[in-house]
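Below sits a lone chain in structure tokens, taken as the form predicted alone.
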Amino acid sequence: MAAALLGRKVGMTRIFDEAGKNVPVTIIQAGPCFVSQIKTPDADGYAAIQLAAEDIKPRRSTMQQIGHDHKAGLSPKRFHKEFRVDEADLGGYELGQEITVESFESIKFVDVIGTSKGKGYQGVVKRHGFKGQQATHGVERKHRSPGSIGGHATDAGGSGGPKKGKKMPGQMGNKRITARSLDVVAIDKDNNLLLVKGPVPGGKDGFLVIRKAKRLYKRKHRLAQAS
């Protein structure tokens, strides 16, 4: 099995299982990926492989990146990502090796990592779900403001000020998000498509990393062991 796959989010649709139940799924263009570098404990101090995906025009890359991919016998690639592996597993990889979604055929649950949609600078009502202040007599026209932010600032003579982690306005979205333990519904080996149950982070055409699920609930753990 591959350490992980690189892909893009195609969009969402639905399929019907054998019992006729409607299942919402996300379609992911997973691969093909290529091994662009192999790191060994002797040379680099740790064991890892670097995967590359999606061709790119040379003029949109850099000379250093073009040379790096050329050493692996690859044309310039757009995405590169490194993954740690066990030293004993390094023998299963070679430079330029192609890795397709077929390597995930025996996997039932995956983690999907992506960047969430950016929503710009937002206030506390939209960002944290605050209800706002009363819209009645005695309240200024600031009903969506957070109100007092220094209520816990007194520190017995120590330094005052809002505490770390206080919910306040700020940038919303545009963060690395991991959707864990998603069910693998179907795999299309001919088109390198992976269908997972439910939504994944980011918008359409967003870059994603797919790996075998690292944490499973008891029920899913039993299902994974049974396969």
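Definition used throughout: the rigid core is the maximal C-alpha set that superposes within 1.5 Å between two forms. Numbering follows the first chain given and starts at 1. What you are looking at is a predicted structure, and each value in this text was computed from that prediction instead of being measured. What changes on going to the form predicted in complex with the partner chain:
- Relative to the superposed rigid core, the position of the CA of residue 139 differs between these two forms by 2 Å or more.
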Given for the second form:
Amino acid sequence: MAAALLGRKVGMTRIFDEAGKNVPVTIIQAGPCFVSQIKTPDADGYAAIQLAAEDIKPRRSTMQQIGHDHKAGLSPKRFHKEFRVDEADLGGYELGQEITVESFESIKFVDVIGTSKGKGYQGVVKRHGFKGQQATHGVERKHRSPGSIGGHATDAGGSGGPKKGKKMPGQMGNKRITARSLDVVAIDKDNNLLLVKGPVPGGKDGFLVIRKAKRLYKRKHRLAQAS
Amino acid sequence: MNKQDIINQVESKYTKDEIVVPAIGDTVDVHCRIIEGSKERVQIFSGVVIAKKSSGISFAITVRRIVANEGVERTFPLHSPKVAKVEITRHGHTRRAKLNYLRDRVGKSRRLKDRRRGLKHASVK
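Next, give the form predicted in complex with the partner chain, keeping in mind that what was shown is the form predicted alone.
Up next: the whole complex, starting with the chain shown before.
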């Protein structure tokens, strides 16, 4: 079983299952990926594999990257990502090995990691769901302000400044997000497509990392155990 | 292959080969599969098509009928397995793509005239 896959988001649609139920799905173009480096405890201090995906024009790459890919017998690749694996599993990988969506066939639930859509610098109403202030009753030009950010009491701030982690305005989105335990709805081996239930982070064409779900919610855990 | 082609290709696996696409203003019988426990039966919802929306696998029609003097509207995604069949029983004459004005009509005025144009070859009993 592969550690992970690299892919791109294609878009969303819906399908109907056997019971006629509507299932919202995201289509992911996953792989094929290639093993570009194997890290061993002897040489590197830990066990990991590096996957590479998607061809790139050599002039768009760098000499260092081209050389790195060449060592594994690969043409220049755009994405490289390292994944920890068990030391015992290292024998299952070799340089230049192709990993396709086929290796995810027996997997029911996956985590999808991507970069969320950037929303820019946002206030607390949009960013954290604060209610803001009243529209009337003498509220003066601060209808969407956060209000008090801490008083004298040590628990709510004070003692030299607002409390650490206080929700405030700032950059929203454009951040690494993991969507956990998404159902794998279907796999299309011929076209390297992976269909997962529900949305995944980021816009269309966004770069995604797909891995086996690290931990499952109780209901899904039971489902996985039953089958 | 661009992104939309990929989406179309995935959708094509789940869409029905053929669906009956009624025109706006048509009176239709929609046969819906209803599953009660282990039994399955077909229920017919008949009314006037007042809207079509979306495309591909999401294509849906909105059907309006009057039940006990109360307007009832249902939207049917025609590619859903729960829609067994759509039968066109009458063609209505309309000049709009959305018949939302029917919602404000009461009594006789909510009826549509029979369509005259383009019916030479229509095979509706």
